[in-house]
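Given as structure tokens, the chain that follows is alone and in the form predicted on its own.
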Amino acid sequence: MSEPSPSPVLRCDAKARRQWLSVLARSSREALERHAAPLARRHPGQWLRPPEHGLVMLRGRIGNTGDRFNLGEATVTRCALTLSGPDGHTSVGVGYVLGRDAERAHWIACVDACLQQPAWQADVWRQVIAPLQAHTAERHARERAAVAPSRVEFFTLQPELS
């Protein structure tokens, strides 16, 4: 698990979306509301896609390595919107999310397409990324730290050669 980015990204490339897409898709949907909504509020876009719900097929590996098998179908809502920023730059965000939650894929939609306006990249990041982040971080490490009492260390051992 990565810890926190201090900084914000400053630049729009598909390493850098590829990063903020992660943790708007791992955040929860009380942390999403509590820091997207207000800015999706703010800059609510034009709809290319409204929010619609669809299936996709999972698949699987066996073993993790081998053949790939379908696992089954998940429910997942999806929309798409572009945005205008200050300097006429217009930006296309997209939102993608497990289940039926078109309010939370339209906040992530939102914030991806205002971290692509060059204008207000850093506020969003400082806004709403970091403190993503570190949510997300906070959550995973109240989880290892409820599991780990059961944890069961696994060793070989070294038969006894006669």
Given for the second form:
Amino acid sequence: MSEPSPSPVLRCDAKARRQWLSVLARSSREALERHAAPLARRHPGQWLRPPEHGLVMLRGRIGNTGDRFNLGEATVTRCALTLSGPDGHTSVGVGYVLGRDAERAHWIACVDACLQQPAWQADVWRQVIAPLQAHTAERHARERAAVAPSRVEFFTLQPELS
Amino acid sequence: MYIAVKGGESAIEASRRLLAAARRGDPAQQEIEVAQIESQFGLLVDRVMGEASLYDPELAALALKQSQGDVVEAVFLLRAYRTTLPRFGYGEPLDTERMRASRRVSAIFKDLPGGQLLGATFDYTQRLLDFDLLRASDQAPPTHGEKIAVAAGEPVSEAMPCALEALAAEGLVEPLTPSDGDPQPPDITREPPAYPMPRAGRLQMLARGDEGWVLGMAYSTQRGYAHTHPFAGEIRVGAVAVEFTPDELGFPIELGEVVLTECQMINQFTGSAEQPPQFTRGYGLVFGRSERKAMAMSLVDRVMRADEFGEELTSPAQDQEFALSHSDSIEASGFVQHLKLPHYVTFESELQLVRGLRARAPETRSPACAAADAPAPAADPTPAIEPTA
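Return the form predicted together with the partner chain of this protein as a structure block, the form predicted on its own having already been given.
All chains and molecules follow, beginning with the one already shown.
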């Protein structure tokens, strides 16, 4: 992580952050523990907002395309931290994740902050985001494969007219 | 009126110990773990989350363990817990079209884009008790392994368009677009419900309503209390990404996924002066795998739209205030169950009233009734209350 290398992403605009935060939020605790926790231990950062539990009201749309309505709440843990990179660049990372796992939120915030460090971005992407993405893609593929045999073809029968 | 009582501390303490022992059950057996409830009583966990209006499978499983499996009590525990947490805000609307579906069926189209997936369903089981389950087995059940893989067809696509899309494009199913300005929906957890309630508020109440109540209301509409001709246009179950815009960022990010069940019911509508003949929609969306509830919700949603289609109000399920305000199991349970708490003072005053009434007007009653009055309660100072008709 100490040697800066050209990043394949080299962006930290809203679109890029949405992408990696999505990968992080969808990853299981086990996967994050394996791929993100070591990074968070090396760069724990400083709290701007220590982890806290709260609620987000989830919304749907009537028929999925009509007016919005409130469906019900979900537990969410959030935190924010700041950390300084090798070149003195300071970045702010946020961790927002469903459930009540403060450690997960911390890991996510650390990775988010590290990815905004130009000197680290490429490495963090390769070492954290890429394996997590592959992990989730594999889990989704496994779930789809499990459901696939239950695909059904129904046939209507001709009534017998005699 | 309820007047507080005091006392009974030691008895209450003993009662709590008895409750804890009843929850634990036979100590010779292993204690059930929250993780086991979460993974093996998944449908029960989903029901508790839905009616508590709080998505957190682990907490719902914990509440079930603590409540000895009593659904309403578990819902109560979660509702109480949610009041201890701050509200970070409102999520972006969930997009069910991007659902990773584990089940998707339509009762109106055999062939639809994305296909039909039965997924895990009781529908085609014979409802015969499986006595093998009496014994714990370490063997995993046959899943997609050797046995069923023979039937494997084309892969499941990652997103499926809504089954009604084509008919809606033709105008045969009522179109659904946001009202002007995409208005903020009412939130009954912040503003007490007021009737008549807009459809968005009704759906929030139905989503958290007691499944038994909503199911009964829906059933009544099928049996002739209100006129509906419903078809299950589409039912889908699966994981949907949750997006939220944090204060710090100003743009939406994903927080993870929740499992939802969605039902789009369509109903025949012969048209009116303003609207052409078309199929109209009822909508159901609930937490977890909860198809019965989602279907029932969509039936009740549709009959409550009578005013939009100029339909007559003839039935209890169409009466918003009746059907919605009694759908909440916590409110209903609280009001029914408060009757068992001490009402000594209230009852004493009513007792005096009844005694007073009987003492004052013996001539208006039959001789047999008057004779029964012999031990008149002369010592009681009768409250000056006029009997009303």
